[in-house]
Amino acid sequence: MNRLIIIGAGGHGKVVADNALKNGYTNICYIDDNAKGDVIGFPIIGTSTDIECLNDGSTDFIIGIGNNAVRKMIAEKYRVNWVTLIHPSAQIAFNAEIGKGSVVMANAVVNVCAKIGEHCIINTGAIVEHDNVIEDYVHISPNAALGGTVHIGDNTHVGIGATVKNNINVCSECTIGAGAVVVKNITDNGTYIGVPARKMD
């Protein structure tokens, strides 16, 4: 199996490394602009300025950064072999689609006819129900639950334990706060909190 370089050696990058191990990668390393040495036993071999020279055609890459905007910037800047990682304990429907560069973490569920975009994070225990459409650079946080036929616009973050009712559309560039409950379509970008979720002033 190819070497895997994880871009970002922070907390999310650590979880990505564990996911990679469970997918059979044994040659794992990091690049990070703010850290040196090694992280959980895997070496940091350079910074973002080294990505081009490390792209030798036989190396796989994935972004281990939770921030949607940063993940988008990196993904659009570099043309490398972005891979998709799905934890073995995740439950993925036979016809679900998951885009390149995306990560599905432990015990997550992606149900039938769901479509996950590129460079998304479906985090630990998150539920993406049937017929969902998750656009690019979205982060569905741990234990968040999306009912059936939900559409989440690109660059949106759904916080820990948040719930989105079935048949709801959430526009791009939104933040849904931890524990929020979305019961109506969201058409204006911004931050939404509470039960039911309302836009912060």
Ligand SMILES: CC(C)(COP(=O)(O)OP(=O)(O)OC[C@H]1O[C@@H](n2cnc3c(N)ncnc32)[C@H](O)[C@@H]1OP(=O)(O)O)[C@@H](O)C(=O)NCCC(=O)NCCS
Given for the second form:
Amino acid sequence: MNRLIIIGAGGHGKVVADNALKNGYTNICYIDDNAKGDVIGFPIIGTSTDIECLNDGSTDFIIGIGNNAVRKMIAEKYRVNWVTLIHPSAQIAFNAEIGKGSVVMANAVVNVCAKIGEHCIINTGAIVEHDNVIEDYVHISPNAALGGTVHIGDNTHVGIGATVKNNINVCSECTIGAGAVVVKNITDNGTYIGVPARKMD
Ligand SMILES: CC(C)(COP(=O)(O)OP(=O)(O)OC[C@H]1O[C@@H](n2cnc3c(N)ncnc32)[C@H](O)[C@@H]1OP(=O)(O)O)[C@@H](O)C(=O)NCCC(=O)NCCS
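Compare with the form predicted alone: the form predicted together with this ligand:
Next comes the full complex, this chain leading.
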């Protein structure tokens, strides 16, 4: 099995490492621009300036950074073997599609005909129901629930415990606050909170 380099050794990067272990990776390292030493037993072997030379043909890469814009910037900058990690406890329908560089965490559900883009995070216990389309660089936070046939535009962050009603479109570059309930289409980018969700002033 290839070595796995996780870019970003913060909180999300730690959860990615656990996911990688459960996918059989035994040689796991981090690179991080702000930390040194090791994190939960895995060494930090360099910074982002080392990515090109660490890309030796037998190394897989994954981005362990929760911020969508930062993930996008890194993914677009480097041509490396981005892998997809699906925690063994996640429930993925037989015909669901999950793009490269995306991670699906413990107990998440991705139901039939759902399509997840590249470098997305489907976080712990999130529910992505049937026929959803989740564009690239989206983060669906822990315990968020998306009803059937929801569309989430690229770079949008759906906060922890938020709910999106079935058949709803949320445009790109939005933040849906923790616990918000989205019951109408969102067509203007921005931050939305509350029940029902409304744009923050
Ligand atoms: C919505 C959010 C982005 C706003 O962040 P912010 O701009 O820094 O806002 P602040 O924390 O300064 O709060 C501003 C006001 O909005 C309220 N507010 C913040 N988040 C809220 C939420 N999710 N629902 C309802 N009200 C909220 C605050 O209570 C505060 O109200 P006040 O002015 O009456 O005191 C953020 O609170 C949030 O919910 N982020 C999602 C976090 C998440 O899910 N992380 C998952 C990590 S895995």
